[in-house]
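Starting off, we have a lone chain in the form predicted on its own, written out as structure tokens.
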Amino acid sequence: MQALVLVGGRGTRLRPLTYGTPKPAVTLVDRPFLNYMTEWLGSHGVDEVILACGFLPDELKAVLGDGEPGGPKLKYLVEEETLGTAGAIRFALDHLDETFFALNGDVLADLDLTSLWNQHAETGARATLGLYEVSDSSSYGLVDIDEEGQVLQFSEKDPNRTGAGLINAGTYVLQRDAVAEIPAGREVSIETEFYPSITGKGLYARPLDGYWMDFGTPERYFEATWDIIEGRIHTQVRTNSDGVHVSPEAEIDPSATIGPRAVVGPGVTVGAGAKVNGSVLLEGSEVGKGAEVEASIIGPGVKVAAGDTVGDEVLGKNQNGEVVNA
């Protein structure tokens, strides 16, 4: 079983963590973000994942390699120009199976993909969208379906709309012959161009149970971190009772205070008397003696000087190696 994952974006909403690191390779708790997706896909029978790349493909491959042992094998396709969500899928046409999953690369989820695949087969659909119910639908476009799951229409996001609704979860099952109809060689949106063009012509959808998040801002990064640590998404992460995850490769002075809620990555050093609370210290960062870090993300290789206080900040390095705030 095959999945195509769209990872061509620059991850600008997650800067400064993504200046020199593609978003799928950014560490989330204890592994690159995309490894959560491949773990999820593998649990539903996927054994090959094609990554449709654009931004920093070499760096992405250096981090992710051929995939995790026992998980789906990774294959890389590099777009030379921006083709949009549907255009990127069309670009991969020669590498696709007759039926395959397609997913946006910024989804953190454990939704029931098997039920989506099964409905797609049972209805003979050309495309089937995974839907997710949100309590506040004002920031999303909605998808209306009938009792059989056929898509009736798409509604644009409306800040004046209140209440729950079903949204496109960026998770699809597609037929290769439907993808072949997407215009080649130009930017095409799957949401605003392709799906409306096949509404009423074999386009179905299914509401899915489980966890779902559009991962991509510092606020969502924090939310995803604590959801993983506190068990709201199905995955395997070791923490203690205070919601703290510490890499065995970190060096923490015995007099430092870590948590409640904290992630301390590999190669991190925390000095004597330092305090880290509600924060993420990414690989190779340093918190000096007596420093305090609260509700912040300290990016790879960033140093917090002895005695400094950092609160509600996201610190990382830009293209010139300078430490900058979000």
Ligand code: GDD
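For clarity, a rigid core is taken as the largest C-alpha set superposing within 1.5 Å between two forms. Positions refer to the first chain, counted from 1. Just so we're clear, the structure is a prediction, and the values are computed from it rather than from any experiment. First, how it differs from the form predicted together with the named molecule.
Once the rigid core is used as the reference frame, the Cα position of S255 differs between these two forms by less than 2 Å. Once the rigid core is used as the reference frame, the Cα position of S137 differs between these two forms by 2 Å or more.
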The other form holds:
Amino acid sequence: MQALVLVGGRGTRLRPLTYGTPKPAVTLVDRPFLNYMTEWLGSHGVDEVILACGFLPDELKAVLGDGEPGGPKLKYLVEEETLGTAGAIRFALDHLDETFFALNGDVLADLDLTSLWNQHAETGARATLGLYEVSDSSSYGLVDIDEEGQVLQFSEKDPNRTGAGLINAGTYVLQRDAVAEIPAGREVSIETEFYPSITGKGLYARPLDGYWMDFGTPERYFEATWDIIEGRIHTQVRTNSDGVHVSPEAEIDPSATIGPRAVVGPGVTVGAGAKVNGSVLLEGSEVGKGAEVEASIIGPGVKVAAGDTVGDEVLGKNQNGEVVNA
Ligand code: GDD
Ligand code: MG
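Starting from the form predicted on its own above, please write out the structure of the form predicted together with the named molecule.
Below is the entire complex, every chain and molecule, led by the chain shown above.
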């Protein structure tokens, strides 16, 4: 079974963590974000993942390689120009199975993809969208369906329709012959162009239960981190009792205070008397003696000087290697 994952976006809302690292390769707790997705896909029978890349494809390959042992094999397709969410799938046409999953590459979820696939087969749909109930739909695609699951209307980020609703979870089952009808060689949006064009013509959807999050902003990054550590999403992670994950390859002075809630990545050093809480120290970062870090993300290789205080900041390196705050 095959899944195509859209990873061409620039991840601007997660800067500075995404200046030199594409969002799917950003570390979340103890692994690149995309590995949660491949683990989830693998648990529903996917053995091949095509990554539809645009931004920083080489960096993505360097971090993700061929995939995890025992997990789906990763393949890379690189767009030379921005093709949009439907254009990127069209671009992959020659590599696609007759029926396949397609996903936005920035969702952390454990939704029941098998039930989505089964409904797709039963209805004979051309495309079936996984939906998720949220309390504020304004930053998503809102989807109206009938009792059979046929889509009546797809409204992408409609400012006139806010409040609770069933939104597009960015998880699709698609037929290759439907994808073949997407115009090639230009930017096409699946949300504002393709789905509206097949509404009433074989476009179905299914509300799904479980965990779902669009992993796009520092707030969501924190939320996802604590959800993983505190066991609200199904995955294996080492953690101690007060929501703290410390890499075995971190060096923490015994007099430092870590937590409640913290992630300390590999190659991180924390000096004597330092205090770290509600924060994530990414690989190779450093917190000097007596420094205090609260509610912050310290990006890869960033140093917090001895005695400094960092609160509510996201520190990372920009293209010139300078440390900047979000
Ligand atoms: N390959 C490729 N090429 N990927 C792209 C392109 C492109 O031109 N444009 C966007 N993507 C990828 C992004 O990297 C991301 O993984 C995914 O497509 C969705 O783009 P976002 O920019 O994150 O969209 P969004 O979050 O504002 O809205 C989308 O996701 C919501 C759920 O998270 C829409 O699909 C909404 O309808 C949906 O509710
Ligand atoms: Mg998104």
